[in-house]
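Quick heads-up: it's one chain on its own, the form predicted alone, in structure tokens.
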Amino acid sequence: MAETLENQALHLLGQVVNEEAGENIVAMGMVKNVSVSEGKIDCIIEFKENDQKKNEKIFEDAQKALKEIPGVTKVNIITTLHKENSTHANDEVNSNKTNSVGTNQIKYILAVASGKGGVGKSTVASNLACAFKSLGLKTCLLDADIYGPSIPKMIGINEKPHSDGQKIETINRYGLSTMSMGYMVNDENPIIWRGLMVMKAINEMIDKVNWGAADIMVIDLPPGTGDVQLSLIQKLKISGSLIVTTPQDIALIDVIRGLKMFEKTKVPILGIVENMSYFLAPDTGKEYKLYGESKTNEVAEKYDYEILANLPHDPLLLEQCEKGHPLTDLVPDHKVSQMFIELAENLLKRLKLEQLANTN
């Protein structure tokens, strides 16, 4: 069925045409990579020159295209930008990039992702990001939930960031220099955005950001394996990932789908977290399971990676999240805010060992 699907998909995409060339995108070679899974299909154009009036008209008629297709539930179309003697668009993915220039004085970056959105990734993430700093690390934070920033709220911020016409300033609260999507549109306004605009907003926080010199840069990535995370991928050097699910049957479907994602791409996939695992009482300690047996531990065995920690429902973690100030750097001691800080020290070791790999 996917290959039946594909042929179609390379068929209709070559009745889509560059009308200044007169040739269909097939053709020009601008079609980089097309691949169906249950129903998706992820395609890659690269176009040849910065036109974006003609290259949104293209973008708009390839999507059209492919989603006339029966039995096609998701379309996710990855542009890039074609330059002299570089290699083709699924290459570079692959390819041991450096940094973008907004971010290469940036050590380490760890981009937090989840198969669907509720798990506490964007929870994970901030207080991650302060253990990292409590460690003693320079620590960014961006947030690049494009379409659902939750940063600014965890963090406590409502300001826009400065800019001096060429550089935006970073927002910097608890020792961390943050950035995001949420800083820039007001809290009720839906951020209803195309590919082409999504990449340029993702393009624009990290390469139009003064995120300066860091030892890490956390990534608290959107829900799911779309857009923004491609692109994020194929911009930057993401030096690993962490997963996080919670122990529900539902969770864990989309966690295979973000570790197949990573794994096509050659991101090195630092282990899983699995958040919510339990819920500690309060005023006597006991741990109970919300979500009944979690499963977690058969997909983790089945595709040979580590679960790096079992985070708890803890009512205090949850409040200071409402209240804009993560655990982590306020009750240091606490006992969720150990483990965080645990796992910081665990994916620490695991990025200088990825980082030692790839220079070897």
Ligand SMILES: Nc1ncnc2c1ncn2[C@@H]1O[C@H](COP(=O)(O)OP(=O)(O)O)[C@@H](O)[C@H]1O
The other form holds:
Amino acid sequence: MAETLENQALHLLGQVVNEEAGENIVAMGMVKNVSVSEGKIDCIIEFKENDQKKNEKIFEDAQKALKEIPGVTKVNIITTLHKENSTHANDEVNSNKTNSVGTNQIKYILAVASGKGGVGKSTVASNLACAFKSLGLKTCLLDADIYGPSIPKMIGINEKPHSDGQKIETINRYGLSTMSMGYMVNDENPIIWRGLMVMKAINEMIDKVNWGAADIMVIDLPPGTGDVQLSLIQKLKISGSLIVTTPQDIALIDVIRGLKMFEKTKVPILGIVENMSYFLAPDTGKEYKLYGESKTNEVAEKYDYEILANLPHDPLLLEQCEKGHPLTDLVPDHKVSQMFIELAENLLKRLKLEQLANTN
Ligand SMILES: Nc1ncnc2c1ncn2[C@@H]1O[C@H](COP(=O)(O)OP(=O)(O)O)[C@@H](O)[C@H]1O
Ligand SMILES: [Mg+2]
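Same protein, different form: I have the form predicted alone, so give me the form predicted together with the named molecule.
So here's everything in the complex, that chain up top.
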């Protein structure tokens, strides 16, 4: 059934015309992916040129067309720009994209994703980064959540990175090399990110930052799947993604569906972490269920992903996020820190397997 809905979607998109070229966007190869499930459509459109007005028109027409399909309640169109026409300020920098943070210099790139905000994605990303470091890996932490960068707070950084006008230096803390948009902008004037600005910002955090050689880079993604995710997969060879969720997170299915599209572009989903699964009483060590039955199991089973960890709601973990020193680095023997270290070991195994599978 999904097949026919996808065909129907393609048929409707075939009526969206790129006026300049006088041809429809399907015939021009601009529609990179369409998937329909449970009344929701995900679609990737790759623009041929950097013309905001024209691109917006195509976007709106496509959205209108897809909404015509009976039973469709949600249309999620991700847009991207064809690389040859990328507006990157410096083509020289652009051309060595895979060398600067490619597999040659950073062995594994792990993207931490979530369906919605507030589930603990940044907490997991920063503690996991510390866990990888404690395993002896040279670790980078990239805060790609440009809409709500929280890594500066989580690792207690309140300074601007140094730059010689060419390259920007990472800020190093707790043995991690880090970069975040939050270092550059102040809280009072948040940037409103639009369309191609996103791609430019992401490109700069990769090309212009002197990351150096490392074993692993942990990327804190914005919630959902959108422009940032797409810019990153165009730019980097991401080794795998990890999904963070909470027991009652109804956005979990959305992000899995979104990331499944990226699996087609060779970014495997390594597994799911359920955060705040239960409350860990600091005095007695007793575990209390906070919510009713978890929805995570059901979704994981349906899509065939493993739940790699069930992390507790832990007051000390929260306190250390507030204080800017991840618990995993501060108290490595703490029960929760040990969970992060175990998770890091597990992920490392999976990353190695994925890499082997890719080279064979
Ligand atoms: N396991 C946990 N126990 C206690 N507090 C947590 C836990 N995970 C996250 N938090 C807290 O919840 C809030 C949201 O977490 P955050 O990592 O910023 O979420 P996201 O990045 O998904 O928006 C933060 O205040 C964080 O300290
Ligand atoms: Mg966050």
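Positions refer to the first chain, counted from 1. The term rigid core refers to the maximal set of C-alpha atoms that superpose within 1.5 Å between the two forms. What you are looking at is a predicted structure, and each value in this text was computed from that prediction instead of being measured.
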Per-residue C-alpha change between the two forms, residue 38, threshold 2 Å, rigid core fit: yes
Is_shifted residue 138 between the two forms (CA, 2 Å cut-off, rigid core): no
C-alpha of residue 343 off by 2 Å or more between the two forms on rigid core: no
